[in-house]
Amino acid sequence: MSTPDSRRPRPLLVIYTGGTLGMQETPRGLAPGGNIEARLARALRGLPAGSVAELPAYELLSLSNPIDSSAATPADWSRLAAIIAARYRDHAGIVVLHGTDTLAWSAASLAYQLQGIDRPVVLTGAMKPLEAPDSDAAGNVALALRFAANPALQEIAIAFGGRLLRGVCTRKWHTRDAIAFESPNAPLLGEQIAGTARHYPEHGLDREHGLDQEKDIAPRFELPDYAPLGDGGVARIALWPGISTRQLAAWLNDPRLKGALFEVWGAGNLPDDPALLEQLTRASTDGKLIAAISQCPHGTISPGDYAAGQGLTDAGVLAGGAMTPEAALTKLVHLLAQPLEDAERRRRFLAPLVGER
């Protein structure tokens, strides 16, 4: 991490990139706002004038373009790993203000992006536009900047209701509710307890996971363009009961297809059909990087513990551990879209690179 110095602390840097924050009610119903500076000042000055004192200085990027959330891609990914790559020195922390449906799926890609940053990159957003009556916006705001401020807080979070999540290991947990976000298999990073924003360095990367975070050590990061893979490069495939061995098929076979993401049951579980498991097996084979994790939002995969599973491990699936959705599945884009040799790849998959698993 650098050094500070004797000049004036670097201010943040905030992205708005859209999300119901910074939306506004139209014709149509709500849809991406402009004029988001003078808005966002106006509602943290509208916070406890002692909260509003103690907020660090920061400067405020707009996208060009907002989206809702739900419009991202895997293209819009890079494009937001590749503006704090170019823009993060000149700034003590970066806040990204996003639409909550994708928001972990942002947090996760950056992390594998960013792998070693040496400052906070913090995500946030908001249930309530920034105008709308009991809005969320300004104080998941606040916390953020809060969090971005800390040096001691090294990787990609979450910052939403009060607490700060493992960005590689938090997910959308609720439709309405304030807080939104869970990390089923991580801890809390830290939290807002009467007013402070409370960060817990014993839950960061060096200490829970023995991950490389020396400082004097820059950053690796990894930014690939993710373009190519953008029209059905990875499928997320859910097992259902009845599942057929043509519909796995019609995803597998998929020439466009380069890897995709198994949701099985329980611990590793899958239904016992000798054809399903040759499908999966010609899809390794051809070289398509296939990982499996559990449907269930909690705990780990071990496709060993039941006959009903062994076959994904025979069939060359990767087990996912206790991976996230979004984990797993921009985990996989990642490391689809780098010149790296499939066995690399597969042995890249099942390490922790940044506290995914």
Given for the second form:
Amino acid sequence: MSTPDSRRPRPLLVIYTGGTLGMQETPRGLAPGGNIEARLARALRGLPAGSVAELPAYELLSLSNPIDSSAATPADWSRLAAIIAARYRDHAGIVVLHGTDTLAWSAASLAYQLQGIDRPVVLTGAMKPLEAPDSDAAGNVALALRFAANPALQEIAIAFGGRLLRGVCTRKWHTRDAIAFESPNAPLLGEQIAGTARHYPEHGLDREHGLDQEKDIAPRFELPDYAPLGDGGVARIALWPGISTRQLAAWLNDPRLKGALFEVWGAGNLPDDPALLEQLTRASTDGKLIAAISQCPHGTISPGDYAAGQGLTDAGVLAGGAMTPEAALTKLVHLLAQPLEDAERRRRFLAPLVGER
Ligand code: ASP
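So the form predicted on its own is up there; where is the form predicted in complex with aspartic acid?
What follows is the whole complex; the chain from before opens it.
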């Protein structure tokens, strides 16, 4: 008996959320444009003949209100995950067209929500709109489609500027360059070489993290509603020379704050100031989930290597390893949005869930 899978090849699903890729000039500057299906098809037809012929078939879903991703909130992350969770079984892979400014945040968040996804979810965008001269839009979408058609890719990835990166490890790195994203602490998952989309399965989640494909990678989506945390429930606080206890207290004493990401120096240091540390201790004791990562883009933190970092551990602050700010903050949101005991939240924060640390 034929199953739906064997009857016909399932097209990819392309979800348009907004961003420069689909923007058009308005009197106030670039803003998300409409008619994306026809405009994208036209742009893809403009690619070199051979590469167009090989592109996988796709269906396009445009969100009703495409946005500049600088306006995205955690509620947008949960909406996007819910759409993918509802539709992924009908498609061999998913491509998400997204503005570049917060693309890495959405990718990180999707990784936690769609844990164990058994097919590719590839986010892409563009530095220049589809119709702009020398636009990177069609090339990026073509690359994303090719990777999204590869069943060996089973995670949330970003295809951009000829490269495929792990979504939860990636950051926007450049304001203008076509190679705009980097994953400073993770290897490439693939790249475009001589017109082919070369995938590196040896860097996939299962191999790299010793997970058992059958047992540990089966879809186990977690789709909590992030909206209640969207209005400042989690804060990002970067340390700077001269930060005062008063300023830190203003952040941490807000009763609406449920968690905070604290970005410290180097391998995990902060001023050895008892009043500052007291604020962190009090916030942790009050049940706020406080985590620390380094302001250095490369490398991991190990608070306690220096006396100046010991206070972090003593204050109950969770060490974020080599996580990016995007990975760490979206993980706090994800854990705080679920009805978990504090100890379980802390355990999960310290465990690598999707290759993020
Ligand atoms: N502001 C735009 C956005 O993030 C930038 C881009 O897409 O490149 O939607």
